[in-house]
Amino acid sequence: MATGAEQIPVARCQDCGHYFAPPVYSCAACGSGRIIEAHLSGRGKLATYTIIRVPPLGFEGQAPYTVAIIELEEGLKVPARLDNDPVSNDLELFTPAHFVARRDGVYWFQIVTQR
């Protein structure tokens, strides 16, 4: 199980400091091409989500699954899959989440459960 200490890989503009996920080749904020790899804390909260019950081709074996938008502590919002979601409609918005891994270009997060 992940500890929440993992960092999320993103791109960062060296000129204006904006973060981007997925990585880009030029900054949408200032136009600079000076983009470097950066890492963010991987801690955030669930901003919104949807449950995919009728998947696109190639994802049939994964349905149902949850796709979420996670707002990271640093302010960047990233699309993600939830690793430990029971695929229910009762997830609470703004619940803490942490980055687990990036697999096949997809960010995977776990919802932090209160025990």
Second form
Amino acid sequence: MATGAEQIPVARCQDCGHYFAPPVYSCAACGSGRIIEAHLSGRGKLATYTIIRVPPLGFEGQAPYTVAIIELEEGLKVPARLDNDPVSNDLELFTPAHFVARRDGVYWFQIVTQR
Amino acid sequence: MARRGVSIIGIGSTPFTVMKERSIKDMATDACNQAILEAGVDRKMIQALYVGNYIGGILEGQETIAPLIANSLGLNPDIPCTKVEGACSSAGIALRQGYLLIAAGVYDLVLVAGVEKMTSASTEKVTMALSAGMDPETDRLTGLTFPGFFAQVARRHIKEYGTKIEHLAMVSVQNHANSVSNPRARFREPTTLEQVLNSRPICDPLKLFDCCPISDGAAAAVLCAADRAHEFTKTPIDIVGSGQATGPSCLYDHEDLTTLPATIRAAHQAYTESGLKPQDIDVVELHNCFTIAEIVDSEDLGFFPKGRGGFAVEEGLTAVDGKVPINPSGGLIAKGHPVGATGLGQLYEVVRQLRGDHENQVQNAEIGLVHNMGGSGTICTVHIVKRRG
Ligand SMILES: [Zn+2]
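Which structure goes with the form predicted together with the partner chain, now that we have seen the form predicted alone?
To see the whole picture, the full complex is given below, headed by that same chain.
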């Protein structure tokens, strides 16, 4: 069970300060090419999710799995996989979620279970 | 800027169903020949061809299909023949390219077509091919699919607006009822709420009957400068508004997870150009690749306030005899969705409605709207068409 959140690496424009889910190659807000890696708290909430039961090629062994969008407390929304097994439709939207790790370009999050 | 008027003078379509024995060239040639014959034009007079196609390269190993089709039809070799691709809105874009070139005064006669062949491939391969329309560096890495994209929209819509699972199911039931009389439809049997609700989960909360079936098919139209349309037909249908806009490439980049802004923008362009409002539209064919898409589109196109799309279906407002008849053809869900052909298949249905000879006719339909969408709400085209007189 997750207790704390890991800091989440994201992309940030050095000129206008805009945050993005990586990778980005230039700032879509101001056009700057000066993009750096920055870290946010890793705390967010479940904005929406689905359980993929019919996967595309390459993901057959993983189904069913949960794909989600997490809205970080700083406001940035990121695509994510939920580290929850078994999958469940009982997760309420806006439930807190913590960043766990970024593996092969994918953010993994855990739902924070309330006691 | 004053633009020259553009009219539709001929249409053609194959059924949108399982046709494993037919090739891309075969189906496209068929639909185009129907449109050319109906228009009564000499095919050598056609000045350009635009063809929409999405995944022929991946599924069939077939590219460069525009000249392939042009040669099959025997078009004039002097003319440009071009494939356009914009995921499931490929045919809507082909239509708009033809429209723009005639409106700009470059050509008088343009043939536009869309074609897709899907049912010979496995579901996994088709799902993978369709995912080619996603961002490969973000969304696609997570194993997201397009059904999964719309499932996430559905879950959020349900949470924010109290939309019910039954509302989604009602969309499916209505579309299946509508396609019973449509000979071009893949599904011709009515379905019940229970059947939809008890169908196999695909990506929760969407079930099998919330999803459009993959299909094979082609559709085409001959476009003509409005001031010359009388040379060919007594019943031209005028394109009075055309829009195309771009939305985010990924769902997480959408500010509002229950709205597809490309639809709002493209519709705004088409409404502004035509001087018409949502209340003026008599019949709609919109891009209901999934039941939730019909609900969201009907809101984004301005027919219902945000959050009321599901309730509108429940109240019968979108039925053939309702206030805003939506997808009397059966839509993508029941008529079928050969992705690169769909936009012109939708136009075909609306033109038949405006001519008053559709199998599931909306009484006295004069003005129609066609909404075609591609990718993660990434591309959208909207066309408003009107009967003369
Ligand atoms: Zn910037």
